[in-house]
Structures are given as structure tokens and as C-alpha cells.
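Read the single chain below, which is given as C-alpha cells and is the form predicted alone.
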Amino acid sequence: MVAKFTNDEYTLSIAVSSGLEKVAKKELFRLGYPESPALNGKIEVKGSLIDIARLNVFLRTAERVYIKLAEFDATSFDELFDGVSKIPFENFIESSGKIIVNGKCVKSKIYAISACQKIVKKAVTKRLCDKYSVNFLSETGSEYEIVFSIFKDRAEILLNTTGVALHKRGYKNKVWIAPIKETLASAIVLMSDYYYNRPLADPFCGSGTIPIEASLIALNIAPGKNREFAFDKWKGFDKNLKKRVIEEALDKEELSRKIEVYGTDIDKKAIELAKYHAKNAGLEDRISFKTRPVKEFKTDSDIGTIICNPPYGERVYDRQEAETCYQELGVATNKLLGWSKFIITSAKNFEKKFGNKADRERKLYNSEKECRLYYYYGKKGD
């Protein structure tokens, strides 16, 4: 038997990562969605389905979209069976639907996690079967990821429609030695004064990511347009929703526009990594990638943004030609009066080395490691 999603109005839970919320607001915003504020890493908005696809699809610095399916008290394992039981789960879950349970409880009376899967998984399976009227689910379907979070004795339950996470692209199918995620990199890209129509770059650009990001955002290219989100193999999920939003996001690209985004780096093969990735992006005639050291960066341009994730001195670099990059970027850079420089990294003394102070900072987490990202804004031409 097939579920049938009804075009209701949802509660859809946005999770982010700790310090993008305000980018995620604006990014939402931007979008159409009213202004909601963000609570322990999510923000949430009203939405129907077609919402679900429009926001996997267009959001660049968000990490996951959730369908908020209740919230409820829960002091003991009756009340979190009970709260789960009176969700109407075959509304959405086929009677062959695999269902996975993963979760977290923080500052809770009930804390066993993996207790709380079992409860919640027996509680969804009850519901089914008793709706389905069988004995048993099969579990041959489509996979559904029911998510709960108890958070001071209270309990949201979660349904993911996006699946694995958004920073997965589609592009970088190929790993490299301490990489960036794509939501933070699209984060500090639209954080930064960077804008169509001036010259970008990256002198640390590994695989790539900050400059395929930046030409996403320069173009207007839906970041999630070429990928799968788990609501794509759901059986009573309307199909025809995803196509309609991805012909949206073909209206509003800006392919015409002309860019200038470059990308070097020491490492010939993180080079040859980075065109790579540019080509699955569809990017490789718009991004210029160079094998060439940061010591040798120029440009020929006034104006211009630099984007960078250089070493920090703990998984590539040891510490002492960590600290080197950072004074070779300094003094390339530091003379270029009109260019702009927006630097993530965790060394504390990162300024003293780069030889310059900060306009302003901001701290950010790059794979779960405290950063800060430095802010020079250059000096404003005609």
C-alpha cells in the first residue's frame, strides 16, 4: 500500500551549521520564506511539499530539510512511545517503507539513545501495522530517516527529506587531504564583498571548492539541482514537484554573465583534483585553475576578492610551514590595496604572521574545528 502525501501546510525544520544562521536566514529570505529565528542549530518556516523541493534544492548553506512531524513532552520511554504512536506516519511512509531511526538527547531525563531508537522505531512500526492491518513490515521500500531530538524533556520527531547531507553536491566525488565542506565554503563566499562582475581567488584551493562555490553562486546555479534528496524514491511524493522547481532554478541562472574566478595551489595533483571537480560542476571553462605557490600570486586587476582555506598546521602542513604560508600570503597580498581578503583558519596567531590586523572576525567551525574567519576588506574603487 502507498502513502499519499497531502499538500498541507508543513512545519519544515532546516538544520544548520553552528555560526552560518544568519547566512541561512538571508539565503531563506531571499528566497520568499518570512524571517524565523534560529534555535539549536535549525530554523524553521511553513511550507508544502513543493517547499521541500525548492529549499533542498536552492539552499546553499543549510545542511539537512526535515518535515517537524510532532513535539511533545517525554519524561520516560511510555511518553516518548506514546507521543510517537499518535503521529500519522502512514501518511507519509509506504506498508514496504524501510525505516531507519537515528537521534540524539541532550540535558534529558530519558538519555539512552539507543533505547530511544528501538522505542521510537517499535512505536512507527505499531502505527503501520496496525493501519496496514499486517502483522509485519517487510522493509523492502523506499528509506525513510525518522530523526528525534529530546532536548530538555522535550521531544521533536523528525522525518528527512533531504537525505545525505546538502554540502553533497554531486560534484566532489573524489577525496582530498583536509577539505572544506561546500556549505561553509558557498557561507563565506556569501558572507564576503565578492560579486559577479570582480575578479576572485583562491591561492589555497585544494580540490577546488571555494572557487566552484563562488562561480555557483556568480552564475546563479542552484547548487542541489543535479542531485538525488530522499523524497525523490518516496512513492506518494508527487514527482512532477522536483521538476517543477528545477525548471525555476534553469529560469533564474545567469549564464551569460562573464567571470573571473582563479584557483591555485602548490600541489599539481590537488590542481588536477579541482578541474575535475570544476568539469562534473559544468564549470571547467569558467574557473582558471593553476599549479603555482601563494608566494607567487599576482593579478593584474585593481579590485578583486580573496577567498581562502589555507593550512592550519595540523593534518597537511606541520605548524612551522603553516605559519610560513601565512606570512608568503601576507606579503603577495597585503600590498594589493584594492583587493579584499576573507581567511578561515584555527591558528590564534594567524594575524601576527599574515602582518596585518583584521577589519572585523567571526567564529565558524570547519569539520567540527573552532575557526575564525578573518575579514580585510580592500579600499572601495569608482
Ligand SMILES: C[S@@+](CC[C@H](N)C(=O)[O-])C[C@H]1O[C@@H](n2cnc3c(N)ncnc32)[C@H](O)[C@@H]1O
The other form holds:
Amino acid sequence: MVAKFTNDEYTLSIAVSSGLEKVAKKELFRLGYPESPALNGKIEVKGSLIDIARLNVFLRTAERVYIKLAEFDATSFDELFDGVSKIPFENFIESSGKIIVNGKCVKSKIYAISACQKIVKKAVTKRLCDKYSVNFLSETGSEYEIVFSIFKDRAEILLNTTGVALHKRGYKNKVWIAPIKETLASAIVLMSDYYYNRPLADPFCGSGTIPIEASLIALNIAPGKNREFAFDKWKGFDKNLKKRVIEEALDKEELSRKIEVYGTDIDKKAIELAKYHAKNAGLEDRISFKTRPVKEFKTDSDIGTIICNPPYGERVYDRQEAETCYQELGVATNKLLGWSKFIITSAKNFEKKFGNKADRERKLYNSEKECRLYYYYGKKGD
Ligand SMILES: C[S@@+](CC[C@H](N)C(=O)[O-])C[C@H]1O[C@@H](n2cnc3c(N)ncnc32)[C@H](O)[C@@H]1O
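Pass me the form predicted in complex with the ligand as well; I've looked at the form predicted alone already.
Expanding to the full complex; the earlier chain stays at the top.
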């Protein structure tokens, strides 16, 4: 039996990586969602079913969109079972739905994650068996991930509408050394002064993430327009909603804009990969990728924005090699007074090696690693 999603107002909980809450809030505001508080890496907004599709397709800096199904006190397994049993899962999950339960317990009386997983699963299964009048669930259909989060004895039960996290846009399917996540790359572009009428350069472009995300932003291309989400496979979820959102996304594209986006890297293989990823993203004619060491960075333009993620000197490159990169970046770009620079690294002595004190810095995390984004402002463009 197919679930009947009701077109009620839902609380949608948006998960963002630590440090990106502010930029994600701004994105939500621009998409028309009222200012909402960000707490512990999540932002809540109200929305109906179409908002689930909109948020998944349009958000650049968030990781997942959940439907918040319930929130209640859970100091014991019984309370957890009872709280979960009251949730109308039959409104979301078809009778053949495959149920996956994940979650976390933090600073709470119940803390055994695997025991909580079993209890939540038991409560969901019992509820669905009762409602569909069956003795067992076949679980042969689409996947539904139910997530519990128990923090200080308060449980939240969520349904993952995204599936695989939103940083997986679909265009980057080959790996490169220390790539930056698409969500973090786009957040840095949004935090920077980049606008489509300025040139943008990444002199350590690796597999191309920053130039690709910047181009998507410049051309107003929705990051999720080509990917599939968990809700796409749910039988009861109206397929027309996603179609309408994709139409809205295509309508908003600004493909006639002329953009100047450059990616360079010392490694020929990286450049081949960056070109391949740009092609997957439909941007092969929009970005110039070239093999070039940073010390040969050159530009004909008086103004522009450099955004980059150079080696940190921790894994593939040693500290000395990373520091040489910072020095060479400084020598090549510090004289370009009209160019702004936004550089993310975990190296504590970055400013010293780069040879210039940042106008501002901000703490960010790149794959759990604490980093700083160093801001150097250049001349403002039009
Ligand atoms: C942290 S990775 C950048 C990853 C990239 N943001 C991505 O998403 O794939 C650093 C890059 O710097 C490049 N690199 C190292 N030394 C360089 C140099 N002297 N000049 C230019 N690129 C260099 C490496 O080849 C590598 O691709």
C-alpha cells in the first residue's frame, strides 16, 4: 500500500556542517524562507511537500533536508518506544518500504546507540504492521532512513528526504588528493566578494571543485537539478512537485552571462580530472583549466577574486612543500592590489609564509579538520 503524504505544514530540519550555519541561513533567506535560528548544525524552517523538493534542489551549502517527525522527552527505552509509536509513519512510508534507522545519543541517560536503533525500528515496524494490517513488513521497496537524535534526554525523530548528502552533486565522480567538499567550496564562494562580472581564479584547483561551484553560482544553476534524492523513490510522494521545482530552477538560470573562471594546478592529471568534472557539470565551455605552477600565476585583469585550497602540509605534501606553495602564492599575487584573495588552510603560519596579514579570518572545518579562511580584500568591482 502506498503512503498518503498530506500537504500539511512540516518542520524541515536542515543539516549543515559546522561553521556554515550563517551562510546557509542567508541562502534560505534568499530562497524566501524567513530568518530562522541555527543550532548545533541545524536550521529549522516550515514548509510543505514542495519545499522538500525546493530545498534539496536549490541549497548549495547544506548537507541534508529532514522532515522533523516528532520531539519528546526520552529518559528510558520505554519512553523512546512510546514516543516513536505515536508518529504517523503510514503517512510517509509505503507498506513495502525498507526502513533504515540511524542516530546518536549525546549527554543523555540512554546512550547505547545500537539498542536505540533496535527500539526505534521495533516501534516503526509495529506501527506500520498495525496500520497496514499485516504481520510483518517485506521491506522490499524504497528506502526510508529514520534518524533519531537524543540530546540531553530530548529525542528528535527525523526522516531523511535527501538520501546521500547534498555535497554529492553528481558531477564529481572521480577522486583527487584532498578534494574540498562541494558544499564548503560553494560556501566560501558565497562568503567571498565574487560576483559573475569579476574574474575568478583558483591556482590550486585540483579536481576543479571551486571553479565549478563558482560557475554554478555565477550562472545561477541549481546544484541539485541533475541528481536524485531519497524522496524521488518514495511511491506516495507526488512526482510533479520535483518537476515544478526543476522548471523553476531552469527558469532562474542566467546562462547568457559571460563569466571568466580559471583553474590552474601544477599536476596535469588534476587538470584532466577538473575538465572531466566540468564536462559532467555541463560547464566545459565556461571554465578555463590549465596546467601551471602557482609561481607562474598571471592575469591581464586589474581586478578579480582568488579562491583556493592549497596543500596543508599534512597528508600528501609535507610542511615544507606547503609553505613553499604559500610563499609562491604570496609572491605571485600580493602585488595584484585589485584582486581579493580567500584562502583556506589549517597551517597556523600561513600569513607569515604568504607575506601578508589577512583583513579578516574565519574558523571553518574541512572534513573535520579545523581550518581558517583568510580574507584579503582587493579593489571593489562594479
Ligand atoms: C588540497 S589540493 C586542492 C584540491 C581541490 N580544491 C579539489 O577540490 O580537488 C591542493 C592542490 O594543489 C596542487 N599543487 C601543489 N603544489 C602546487 C604548486 N606549486 N602550484 C600549483 N598547484 C600545486 C596539487 O596538485 C593539488 O591538486
